[in-house]
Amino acid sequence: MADYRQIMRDGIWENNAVLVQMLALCPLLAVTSTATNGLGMGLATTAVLLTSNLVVSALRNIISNEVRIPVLILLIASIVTLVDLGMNAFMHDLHKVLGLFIPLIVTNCVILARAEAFASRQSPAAASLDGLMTGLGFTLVLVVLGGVREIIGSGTLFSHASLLLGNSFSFLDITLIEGYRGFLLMILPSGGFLALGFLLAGKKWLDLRKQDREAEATRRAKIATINAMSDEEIMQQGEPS
């Protein structure tokens, strides 16, 4: 039986897939200049990853061995396509922003790895929730990122957020420094791959931290442990058997 919490905690953090299994860097490194690219690019791939997951799983007991992987290539392809036309006619402001890279899901590392390694031997249920995850954790990092390099790069952040959101959103678009002249490196894929290099040592020193915490909280139950036993039982079981 599927551990679901396991499946979110992998999808978000454990197991992230740019941060832990370096994928998906082409997008993620050409369309997050702003938040708001970031987050619209994550949207799209998180509705993919979703809707691959689900009909895959429900598809695994159909689809033959021979021709399992371009079976879901072109389950994948279709999804995109539905999902490039729904934001060139809903989004049509952003989808010229994204341009080539909404189609280029397709290629997208991650989708066709979850799709085969995870939803084509596990329940729909399952195989939906680790497609919703592993897609918020990939648009977390690509909001992130994001939104560091338009904060260093142009002072602002979810600039344009209206062209994802609506009118309505527009209080979400904020100049942080007035008069900022901004600093051109971090918009450029330069400034990508430094950001992206910092995030992923912010990661290794939180995991390290973690495991640190971990060893203390053993050790110091193992101490509480002996503290509680008598010196009789602590001599038994130092005699060897």
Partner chain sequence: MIIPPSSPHIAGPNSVQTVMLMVLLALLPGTMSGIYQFGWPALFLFLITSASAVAFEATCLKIAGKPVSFFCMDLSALVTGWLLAMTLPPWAPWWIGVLGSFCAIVIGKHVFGGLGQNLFNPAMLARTILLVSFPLEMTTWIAPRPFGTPQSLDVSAGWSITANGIPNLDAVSSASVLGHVRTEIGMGHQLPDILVSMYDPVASAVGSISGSLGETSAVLFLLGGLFLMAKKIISWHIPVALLGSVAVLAAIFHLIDPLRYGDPLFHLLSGGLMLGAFFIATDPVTSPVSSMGKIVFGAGCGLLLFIIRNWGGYPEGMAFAVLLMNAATPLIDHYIKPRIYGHEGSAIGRYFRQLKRG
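Take the two forms, superpose them, and find the largest set of C-alpha atoms that agree within 1.5 Å; that set is the rigid core. Since we're looking at a predicted model, the values are computed, not measured. Positions refer to the first chain, counted from 1. What changes on going to the form predicted in complex with the partner chain:
For residue 223, the Cα coordinates differ by 2 angstroms or more between these two forms after the core has been superposed.
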Given for the second form:
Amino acid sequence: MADYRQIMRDGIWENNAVLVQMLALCPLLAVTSTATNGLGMGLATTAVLLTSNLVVSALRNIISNEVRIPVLILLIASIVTLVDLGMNAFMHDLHKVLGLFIPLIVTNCVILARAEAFASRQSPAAASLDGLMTGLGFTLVLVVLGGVREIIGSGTLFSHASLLLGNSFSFLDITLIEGYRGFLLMILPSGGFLALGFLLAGKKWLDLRKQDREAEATRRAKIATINAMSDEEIMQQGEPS
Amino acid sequence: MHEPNQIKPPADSKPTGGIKQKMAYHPALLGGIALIAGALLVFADAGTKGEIAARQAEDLRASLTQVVGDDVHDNALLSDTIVLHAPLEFSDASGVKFYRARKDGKVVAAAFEVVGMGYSGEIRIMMSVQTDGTIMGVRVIQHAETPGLGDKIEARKTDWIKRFTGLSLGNRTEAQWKVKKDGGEFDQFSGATITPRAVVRAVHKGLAYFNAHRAEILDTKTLPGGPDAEVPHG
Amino acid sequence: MIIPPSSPHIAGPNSVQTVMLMVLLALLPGTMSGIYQFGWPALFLFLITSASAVAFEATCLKIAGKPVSFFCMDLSALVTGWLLAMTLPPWAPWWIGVLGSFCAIVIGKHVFGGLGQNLFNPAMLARTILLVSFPLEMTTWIAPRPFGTPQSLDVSAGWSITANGIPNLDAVSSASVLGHVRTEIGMGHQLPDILVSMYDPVASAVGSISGSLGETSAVLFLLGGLFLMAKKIISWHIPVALLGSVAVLAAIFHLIDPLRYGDPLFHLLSGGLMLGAFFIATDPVTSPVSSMGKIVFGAGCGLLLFIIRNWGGYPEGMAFAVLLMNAATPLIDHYIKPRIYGHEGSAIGRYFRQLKRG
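The structure above corresponds to the form predicted on its own; please give the structure of the form predicted in complex with the partner chain next.
Next comes the full complex, this chain leading.
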């Protein structure tokens, strides 16, 4: 029985594809020059992940071990092609921007990794949830990274959001700093590396802080117990270490 | 390494395991899934083909409209074309496509794409020339120049590209078709000379080609539909 | 591995302070000459860049919980800021200097763990970030306007340039020699014709040419470098290998096609070569430890510099050459180990090696 809560936590944060597993860094750095691009790429990848996990999980009993890799690749490639065709037809402007990177989702190692490590041995429900959550975790990083690079690099946030989400979402498209000259480095791939470095450091810092707090809480609980004990009990147990 | 597959342990293998152990199972599985996936893709392709073609035609029409205003012609630019074989430096190997704009059946201008080599790769430029050899409009439709420097060739950033309108080989000498740094009359941008130089050169070449092949480009006898041709909608 | 005890003559950061003081002293004549050539805006930019470098250093040390006064007194941040200022266009706006110092000290140095831990030369890293991000500001050179001449600006006009930027860019901008040669060669002109109007070896040597502060007086930086060598603060290996390889390559190509490639003297006097060879490539943190390694490092810098100058995308390539060889330094150190440990003559080298060991 899969623990759905744990799947959600793992996918989005604790076992995040980028921040923890360090997978899929290539598309991550390539498309995150704006938050909108990050969001578009993230959602496309999420759609592929969800579908591929579902399909692989549904077929897991008939896929034999010997040919599983070619079968998985075939399934993933077909799903990506479907997404590519669909985006070209129905989100044409965004497809022009992301164009080259959509077919490359096939080579995104996160998808094969989830199919192989999770979906091929779990129920379709758990596998779909895992695909969705891993995809959302990936999207989260793409959007944050794209946002940071866009704000510092060109002073806007979610520029051209209406290309992706339709005109009703054009309010997302904000120019934060009027007349900003732009800091080109952040738009270039090297800026992606820099921003990712700081993002990883930020995650590490949050984790360490959490650890410290937990350690502190345990320590206080211990002190509280000791304070509550009588002298005889302490003598019996010896000095707490 | 797969010999053990042929010597199946009869007793303790599960029924499905037994099927999976058969040699024929793997190719059949792979083939079956390939067949299903292939069929799915064929359907998807058929379902989106029209939509994608329409979107692409829209893109093309959008860039054509930038250089050929709707008020100067009344025909469908996309269906009134002629392809000429141009030198390689000019465009891709298959030749240049000329879109002819007509008013009341008479050709008034032709639009075509030229390509310049900029600072970072190709700059695709759409330009339109009137029958007398005067430039009607020039727009950059795709480029990868440095943001903030070379991208001033975009019409939405500066008016630089509009400088070409009204120029012809007749009213400008060979020497004037250059950026100021090279002794011509076009502004370069501070910090970026290569980009404007590439655009000026490409437009100049395009104009020269138009002049040299004017008769072929404007030849009205080769046209298929004439002014009645329908605007494809998508 | 046996870690030899530190030499009894070195007492810690104080010696770093002395060494850095020597470096600053050696930089001073060239710097003053450059400021004299370009007037008040150059002085303002220089002061802003150096001061902000020290300020960022202090901030980073505070965040990292290290003693601020103790480490700031070693002057290394001041040297970084100073060197960065030497590579900026002298009339660049103030924020170029501040942002550059931020990139150098925070991204180039403290992100790697502070003094002695950085892989790349901080000043060159910052210059490259600025050049890639702000090509306009970073390639706007002006012709010299020495103090006391009619063209020189007064204090308030000078401050306005540093604070608000250059108002009429095209009126004052003037291409550097290397930049001009690059453009003209690209247009099919021949080198001797180009140089006739543009290049004067004497002017390049004394520094009355357009460029950054550090690209002006080749002779003064050469003298400063020789002073550092005489004081045994830097060894001869890197500068000689670097200048030598550039000279040899230039001679070879000049013999093959004099219409396209400049002679050795032209290359040695142009751009930031002298500053780079003596003050930047010799940075003990980011260059190899062994003598042989240093020669390989210097020659590599020279080769890359020559390639970038002649066939690359930018007219000058000192920063790129040094950064690329910085990246190769661990590899060089791996394959070329010093024969006798601690044999190096330079005190600063020893100090930084101790830091590297941790």
